[in-house]
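Only one chain is included here, represented as structure tokens and corresponding to the form predicted on its own.
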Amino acid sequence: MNEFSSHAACVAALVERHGARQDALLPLLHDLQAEVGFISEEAIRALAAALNLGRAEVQGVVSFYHDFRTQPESRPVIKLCRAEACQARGVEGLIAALPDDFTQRVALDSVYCLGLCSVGPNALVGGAVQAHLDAEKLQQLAGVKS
């Protein structure tokens, strides 16, 4: 859990850091999600008020970018690159080789390029980029196989 008693308090601290500018919305949302793990309705209202935006405008940005979560995620999150280079290097086969219960134990999100195209398939696990993935390494990184 973070140091803030509410999402609104976290938003207030982040707005103080970034400034109450509408063009800071995306960095604020990314920092908020990094801090608390998801973007709550309370945070959306607080951001809208702080940036003098409509709640629907903030909600629209949150819902447009699939990277933002509106509910807490209790499972480990792995962001697997599904861009062309990782597809060419076998990311779809890697997914097919995972055990059936893998996505019940791990939240598997898609991202589109982590910038290591020559050493794919790649994933972002706990904020660190992992390259040269195969199904076994991915399961080890997710903590579902030792």
The other form holds:
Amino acid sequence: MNEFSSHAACVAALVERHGARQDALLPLLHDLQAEVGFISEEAIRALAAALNLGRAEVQGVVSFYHDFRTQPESRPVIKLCRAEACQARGVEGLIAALPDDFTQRVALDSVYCLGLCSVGPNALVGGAVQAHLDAEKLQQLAGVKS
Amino acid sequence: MTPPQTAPMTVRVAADSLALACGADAVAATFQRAGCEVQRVSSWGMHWLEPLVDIGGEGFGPVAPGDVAAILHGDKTLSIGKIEEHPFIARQMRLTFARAGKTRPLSLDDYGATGGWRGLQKARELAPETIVEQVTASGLRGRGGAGFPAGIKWKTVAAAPCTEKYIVCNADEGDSGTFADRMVMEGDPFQLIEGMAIAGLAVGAGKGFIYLRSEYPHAIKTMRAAIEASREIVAPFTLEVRVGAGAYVCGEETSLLNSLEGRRGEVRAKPPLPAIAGLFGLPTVVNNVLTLAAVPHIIADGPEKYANFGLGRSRGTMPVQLAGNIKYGGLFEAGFGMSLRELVEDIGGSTASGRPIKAVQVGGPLGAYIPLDQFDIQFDYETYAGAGALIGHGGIVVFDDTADMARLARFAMHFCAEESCGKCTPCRIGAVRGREIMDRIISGNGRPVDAVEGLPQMHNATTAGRSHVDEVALLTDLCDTMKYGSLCALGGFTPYPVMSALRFWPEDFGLTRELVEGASA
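Given the form predicted on its own, corresponding form predicted together with the partner chain:
Now the complete complex, all chains and molecules, led by this one.
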């Protein structure tokens, strides 16, 4: 978990850093997710109160953007590019060939373009970019196969 | 292993995220362990050679850590000769990417030594109107989608009577097949900063935001470090990076502004234009990375030099991005006017898979699919618009003959449905219905039914099911509605990939050319 006693305490500390203006909402949500792993109901209420926004307004922003999770994720996360350039280089075939239990062990998020479009299929794993993926490399990245 | 030289040899390895993704760090570390001085530079843009290693101007690639010892002992197997003389580089006309491969991205010394800040210095001696005039005279057009002249936008903001204005760099245009923005931000970040500072002087804005997509973590890091390093140089102009959150529609300028304000990235209806009422309701220049990065050259070397490249109303150079299933993929900057055939077959070397080319998509996920027999089309804004296609961001994605165009067309509709901001009906509902029609066409069943909506009494579909001709006519009609009725390019341009795929590859949909032509007539 983290050094904060609650998600609300974490929100308070981050609001201190970013300021209590609505335009700080995205930076706040990014930091919050980096800190506690997801955007909880408690954090949304705390954010709404701190920024003087309606709860639904904050909820609306959280749900609009693909990056924000509202549930904790315990599996390792692989952000796999499924945009056209990676499709042209076979990413869909790669996914189809994954073993059945792969997505039980790994959270496979789709992203649309990492900007490495001439060396795909590509993925973002824990902040590191990976190119030239094949089934074996993907499983290694997932820690499913060493 | 000891290298043969006594003095440490200088070895340059790119630290660009594409090179990193291909294993550049391990290669750099191996050279370092062997006693070499390693410089981490920007990428030359020859992606099939990454990690590319530059030793005294000679290139080696793609290098694996296991190749390092042999290279240091004079093995030439991986040598490509002098990098600057390599045909891929020699054939280019590099302005925006003039420093690519040559400088360390965060080195102020390297930037200054290669002509950096000259534009800003000059701009400080010019009247704001003169800066705007020069940008107008250069013919620079927004390098994003519509190709709107940058000078006119700047003039509107400059003329607005507010004391507070903003420069916003749209670094969220994450079209598949494009990476020029990323390469500028990771490889030559000061150039973008300089361009934004000049824009600030021209229109009277004191603050700039770079709205950068979260899918580019390395660009975010580099841009932030570059802003910190150049803070005093661009002062009193200040800059801030704001990170997007995975919404494609935020590449649309008005969505981006809402997102910057901490709201849902919903498109705003225009007017008012952002130049009149943009960020926080104030006059705002919104330009993309390539547009702003071209500005320092224009001011430093004069607008004529820039305008001399290109043809017709497409002036300057265009960083073309060769992507997808292509043998020699990478960044190719050239004047407008090359044919698609030259770019894809001659320079790009055709497909990486070695199979025949089936289609290329130009201009990102909302660009048209172009068949092989139209490859002589000339690369400029007007020619493409005339052919029902888009240059967009200059990305070219190549597909080989295994590509299923029906599936790709369906993907375009699916993508639009997933990414729609929801503000306007043609895009929000049209894309969902479009995907359904496409599913019915692809499954070959025609319309089975009213069960799709489950509302047999409430719409006017025939109860007997719908023929393929009817389905195609419906899809065509829907695409027209999306094209002319959507608020922004997401819904408005989705018909390009969909209809081009249907028109040129009807057999992939289980249809015939006659049927498609008849239905869309």
